[in-house]
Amino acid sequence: MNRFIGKRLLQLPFSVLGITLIVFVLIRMTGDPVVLYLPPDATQEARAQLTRQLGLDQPLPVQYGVFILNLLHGDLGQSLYYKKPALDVVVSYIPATLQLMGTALIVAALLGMVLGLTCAFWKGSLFDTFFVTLSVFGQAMPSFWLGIMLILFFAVNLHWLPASGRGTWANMVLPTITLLMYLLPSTLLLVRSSAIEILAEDFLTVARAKGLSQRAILLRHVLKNALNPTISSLGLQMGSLMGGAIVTETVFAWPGLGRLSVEAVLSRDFSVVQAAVVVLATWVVLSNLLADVANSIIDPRLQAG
């Protein structure tokens, strides 16, 4: 198990530097932060003091090596808009993130596994007909549309829920929703096609057979054997669970690391736009880790991978 996961954390450092190789190259394409933290009437010579300030003057494989000997000391920059170490602004975001992100792929992992196993058992009713086509909408479905419609029906006609915000358990309604619609479709379809395949195999006939009862069939043998996939899945979406939580975050106005990397965007605030980018590059990588971890703990011959 050691020597398993020793392989796999010796791949981490080499996909976050590729990621923010990336964005490092991209972010610096999208214009001169110079221009937005100046006035209009600004002298040349302002310019091109913060210009040398900001290490902007340099060619970009100078910049980027000065940023991988920072990040090496855990100096990521500091925010242009803030006027504090990026990374301080990152971490404070974090909880938002994790509360709302937390909620959706805990509850889309239940009732994924609940819903798939049911249908799977149900193969052919109007139970597994009615999710599946659901599942299947729910997939085509833009979260941003999906949050809007949601705020316009529960916040702005029925005046149930708020429209925005972080505060009380009611602002996370609709977030939630959003983002779980974005993730329970392909758990639940997932979950009932590897739980089919299982049901069809020969050793579940003998079980049947010895009289194993249908619920200890469902639990024993088929949730466990179903369970490696979709872990599997939960682990790979992370990073477009993160891309939809972007979206929601934006939608709704919760004040999470999402909604901050694209103010950082938009203002051009390097120093949080990368930092912020190392962040959920470990995170996405470190989630994958953890579904291979979770998944040879489950299936100790993946182990030997």
Contents of the next structure:
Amino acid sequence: MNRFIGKRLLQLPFSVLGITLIVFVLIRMTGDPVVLYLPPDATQEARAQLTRQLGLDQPLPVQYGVFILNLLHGDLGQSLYYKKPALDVVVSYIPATLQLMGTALIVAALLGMVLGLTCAFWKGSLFDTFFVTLSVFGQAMPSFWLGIMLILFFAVNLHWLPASGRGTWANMVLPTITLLMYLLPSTLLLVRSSAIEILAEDFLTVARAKGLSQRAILLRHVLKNALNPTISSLGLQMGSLMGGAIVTETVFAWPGLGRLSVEAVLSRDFSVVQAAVVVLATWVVLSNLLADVANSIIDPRLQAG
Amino acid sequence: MRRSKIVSVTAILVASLVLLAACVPTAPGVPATAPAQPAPSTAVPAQPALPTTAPAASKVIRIATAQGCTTMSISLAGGMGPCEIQIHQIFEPLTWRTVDGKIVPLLATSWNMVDQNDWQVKLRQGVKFQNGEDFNADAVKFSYDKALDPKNNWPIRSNIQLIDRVDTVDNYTVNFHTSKPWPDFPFFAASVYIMPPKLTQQVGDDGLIANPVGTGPFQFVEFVPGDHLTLKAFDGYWGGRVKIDQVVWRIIPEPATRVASLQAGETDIAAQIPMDLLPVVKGDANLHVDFANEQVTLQLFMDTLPANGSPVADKRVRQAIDSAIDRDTIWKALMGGVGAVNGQMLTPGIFGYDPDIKPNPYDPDKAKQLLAAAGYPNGLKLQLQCPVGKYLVDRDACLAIKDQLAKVGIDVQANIMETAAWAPYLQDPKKRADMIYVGWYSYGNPAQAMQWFSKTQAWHRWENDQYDQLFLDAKTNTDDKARQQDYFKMAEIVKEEVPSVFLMQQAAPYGVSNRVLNFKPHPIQYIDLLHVDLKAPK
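To complete the pair, please output the form predicted together with the partner chain; the form predicted alone was given just before.
Below, the chain from earlier opens the complete complex, with every other chain and molecule after it.
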């Protein structure tokens, strides 16, 4: 177990480095922060000075080397627009994203399991058909469109909920629903199909023959066996969930990491983009690891692999 | 064994919950009013103080813009960036640009060119900073020295580096010594904000960023990057206290959400409403649209430099494009009545604008003849570099131009890209571009827009000696009549030589709630709240 975690943790820096290298090169190929930061009629001298100050006059491999060296010291550079260390900027945006994504994840996991199990148990019922259809719709709907529609309906027409921003619990409802429509369907359908498989297994026939109650069968056997695919799926979705969060945060003006990254890319605030990528990549890799660890605890057979 | 598994799973769950709990905002942020309190560098954005928590009697105006300050540092202002609109509520410069494009006194009361290289500025007396500190010549010198310091490399510095020395003459007189005669000083003085020297020395630059203190009509209350900025009226404002009590300035990047927040009654003024959403605002009984025609002309900037080998280096090709574009149709279809068709670099009302210069009439036959004469009887291929989301209309205008030019045999490849990818075409004249869709701002100063055709500007893509002479004369000549004639002549040359195909004057539309009174949009996107008031709620 420990060896397994250790091996995965060793892989972490390499995954993160690989991702930063790609982002580092790509973002430098597609724009120059100096052009965007200084007014268009700035002198060549002022431009040259800022270029030097940002270290952009160095060859790319040297720039990357400096970046890695500083990274090893925990220094991700100064943000051009925030006038603060880039890592501090990124860290200050994490709580908003964590709040939104965490809520969506927990609700998706719980609802996914409950609804998935119920659908599996009454397979073919009206309840089952309804939620399966809804899931397909949910997966097909672009989060961007759904977000705007929710705002128009609940905020503009009904005045029930705020349209955007972060503040009270009411501000969280619409963005959470938008993220849920993205997360819940796959979880629900996965739990449902694995539960259907498990329900047909021989050991459950034995369990029933032994006189175990339906509740006990569902909770102790079916749920436990359906837990693994659910956790794996949620873990794997972390990456794409971040993508969904970028859209959701932009639509709902939610001051989180996704929006920060988009804005930093648009203004070519290199150090913030890099810091955000390091944090996000670490986050995704760690959450995948966490999912695997949780799975191998629940099902020790997985540890062998 | 089983027990330990349960313990481990529980441990993981608890750990995730703790992590989550850490992110849920706890106590609302204490409004930072003590000026000497530096912000912790890893500050967690505090719980926003929502407008609903304000006392019922107070007048709170809520504004939504697409972008705002990333930090409350006046170093970011001065470049007409998105931060400027927020900073100028708290800080003030010596001069100011009015909605009709004039330069008027603000913290200065008068300015005189005492000799060719010296501007003497008289300062307003009895002005106090929001912390009680006196505004005087020392504050002006302190602020200009900071903006001019090459070590700081503020964006504004390259606009004002003709100033080589700032001297205080007496408590309310400042002398600006310039390395060359500089008639444009009063114009650029509107971009340099004055900060309190004593406080800044006491709390440091970071302290002033954490708790900005200026002489402006509004005082800083709270700032959460990417979310909102809260300001309150400054009771001791020298121009009289403003009518509203509080401003909550929210950043809502998505235009559809911005309009929705307006419709839902969460905001009172929303800026940068795209053309396709204007009907939504107009259709709402509680809202209306206000707009200002901006001091910017949208145009196709031509790559005429011979080294780049573009077909548009031939004047006849440029004239053909000029005749092949049906501006009226594009304007009506895309701008729907705001802004105007425009045939020159400057916009109406700007010094040097020539009302006699009209856009070329739409004449596809003439365009075809010109192309044939230039050696392209069967048409040609051109690139068009086009940003998306930078101007009120950009992508759609580029596509319309592509269609119209196709009718005379010009096959345009419209390269539509994000601003950061488009900007290098402007920055690097060695990069062949054929045509660049761009809007050049004058901000009220003709030289600011006309410089793009001059060799003195590194980004130029057209060279004309006669133009350059006129341009330099207009820049340093102190006789206004002669300067105006210079600009008229420049406009004539440009009209004949077509270094740019001019299209339209841009507008800035705002969605405004009917409870807002006296709001006048500014031609360069400032949001002026000095006279704005709110109707009492029913």
